[in-house]
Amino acid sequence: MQVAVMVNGLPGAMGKEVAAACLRRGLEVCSVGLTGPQVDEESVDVDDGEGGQAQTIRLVKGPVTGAGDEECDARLQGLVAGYRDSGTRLIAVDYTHPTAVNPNGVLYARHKMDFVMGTTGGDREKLLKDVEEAGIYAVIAPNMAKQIVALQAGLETMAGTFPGAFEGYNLRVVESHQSSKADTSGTAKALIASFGTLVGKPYKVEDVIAMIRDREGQLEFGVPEAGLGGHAFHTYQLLSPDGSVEFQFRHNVVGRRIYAEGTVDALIYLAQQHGPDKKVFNMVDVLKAGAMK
């Protein structure tokens, strides 16, 4: 079956990066995409980032609540039906805003539209419930970068095998992202769960994660000036009770291409899923399947 991708979150930088990655990998990009209520543009041009021909995407306002609106619902209904009739599977990619996670999840469920959710935040339990009740397929992950996914999976295995190995140690996490990122890093939230098992106590996000969103703080943290508009710098510190032993885990990324390429890997993986049992996946599932390019 052919696959077409509806990129939702344009004209945002991540949406453009995903569209470029799709075009580089030979995937069809749908000529319509959902955007936020604050966006004034009616369309945006995307290309493969390597000198290829530009494609114009018409922007349609997404739902502010789970109810949607007439234009959005009519557009999706026609698009999904048209692609289905042509033998093409239309899959949405969502890089919008934390406030849009649940309204968009309801929208995809209502139109029986499979999706890859890269947006963090929102009520994740409700999102999973809506997807499962609709019987659609989805990859939902806080991070699409395969190397970071591998680190996350490795720490989960380590925590499961050696719980309490760092008993008594104190955890401190510092994460820096571009100022436009509204919420705490989903990757940091996921990793502190594993660190909590290793230390032997659960952590509250607000107790251990320090967010940096200001320019001066980011430069001091080591972010290059060229990366201020798009980066993800994380440091996880485990310190012994007496301060004599320290372990650090770091992953620093400048730019968005690594996430876009992983998103396309997730898209291709999702397009191959047809079984009746498991329908909701994460990037660890994609990694275990060897579906990363």
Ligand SMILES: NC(=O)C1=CN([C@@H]2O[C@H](COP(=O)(O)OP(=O)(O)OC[C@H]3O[C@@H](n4cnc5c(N)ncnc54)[C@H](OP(=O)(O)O)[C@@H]3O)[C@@H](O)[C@H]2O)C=CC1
The other form holds:
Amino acid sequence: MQVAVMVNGLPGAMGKEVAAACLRRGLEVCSVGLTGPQVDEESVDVDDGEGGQAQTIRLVKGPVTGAGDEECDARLQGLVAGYRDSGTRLIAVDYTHPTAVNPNGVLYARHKMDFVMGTTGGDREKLLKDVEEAGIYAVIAPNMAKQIVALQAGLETMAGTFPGAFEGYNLRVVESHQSSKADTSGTAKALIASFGTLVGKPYKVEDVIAMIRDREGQLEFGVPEAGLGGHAFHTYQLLSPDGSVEFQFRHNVVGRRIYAEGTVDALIYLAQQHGPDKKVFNMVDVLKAGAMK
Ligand SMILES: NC(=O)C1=CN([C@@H]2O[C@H](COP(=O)(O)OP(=O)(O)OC[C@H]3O[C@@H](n4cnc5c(N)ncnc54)[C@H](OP(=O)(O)O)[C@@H]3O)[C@@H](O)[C@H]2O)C=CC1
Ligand SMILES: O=C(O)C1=N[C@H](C(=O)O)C[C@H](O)C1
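The structure above corresponds to the form predicted on its own; please give the structure of the form predicted together with the named molecule next.
Every chain and every other molecule in the complex is listed next, the one we just looked at coming first.
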């Protein structure tokens, strides 16, 4: 079956990266995408980042404030019907804002649109419930980078196999992102859950995490000047009670291309899912299926 991708969260940083990755990898990009309340532009030009394909995407306000919902619903209804009639499966990709996670989830559910949700934050339990009740297919994950997903899967396995192996150890997490990032890292939250099992006590994220969002702090933490506008530097430290033994896990990413490539892997994987049993996936599922490039 033919697939088209609706990129939502334009003209945001990840929206543009994902549109570029889709064009590079030969996926059809829908000529309409959802945008946010602060955006005045009516359209955005995207390209594959390599001087090849380019296209213009018309912007429709997403359902954050309630205003504009009617237009959004009407546009989506027409789009979904048009693609369905032409035998094309329309899949949404969401890189918007933590406050848009649940309104957009409800929107996709209402229009029976399968989606890949990369946006972090929001009420994740409600998101899962809405998707499951609608019976649609989705990949939902706070991180789409193959190697970070592998680390996440490895730590989950380690925690499941050796719970309490780090009993008594102290966890400290430092994460640095571009100053425009609205929330605490979703990736760090996911990894802290596994570390909690390894230490043998569930952590409250705010008790163990330090966020860096200021330029001086970022440079001091090792972020290169060129990465200030887009980076994710994470260090997880486990320290034994007497301070004599230390473990560090660190992943530092400059730019966003790695997530966009993983998102396309998720889209291709999702496009192949038709079964009735499991419809909601995370990136560990995609990685385990051997579907990441
Ligand atoms: N899973 C992963 O691998 C990754 C996840 N992320 C996550 O993706 C999200 C977006 O990040 P990023 O691109 O850097 O953020 P940006 O702020 O650059 O872009 C977000 C865009 O979404 C728009 N927006 C807001 N609300 C809606 C809505 N309801 N519908 C459609 N668009 C909307 C914003 O508009 P406005 O300015 O009006 O608010 C903005 O244009 C964050 O949650 C981030 O943590 C990022 C990288 C990787
Ligand atoms: O906002 C970002 O940039 C990122 N967000 C995700 C997160 O919150 O963990 C993934 C990555 O850290 C980049």
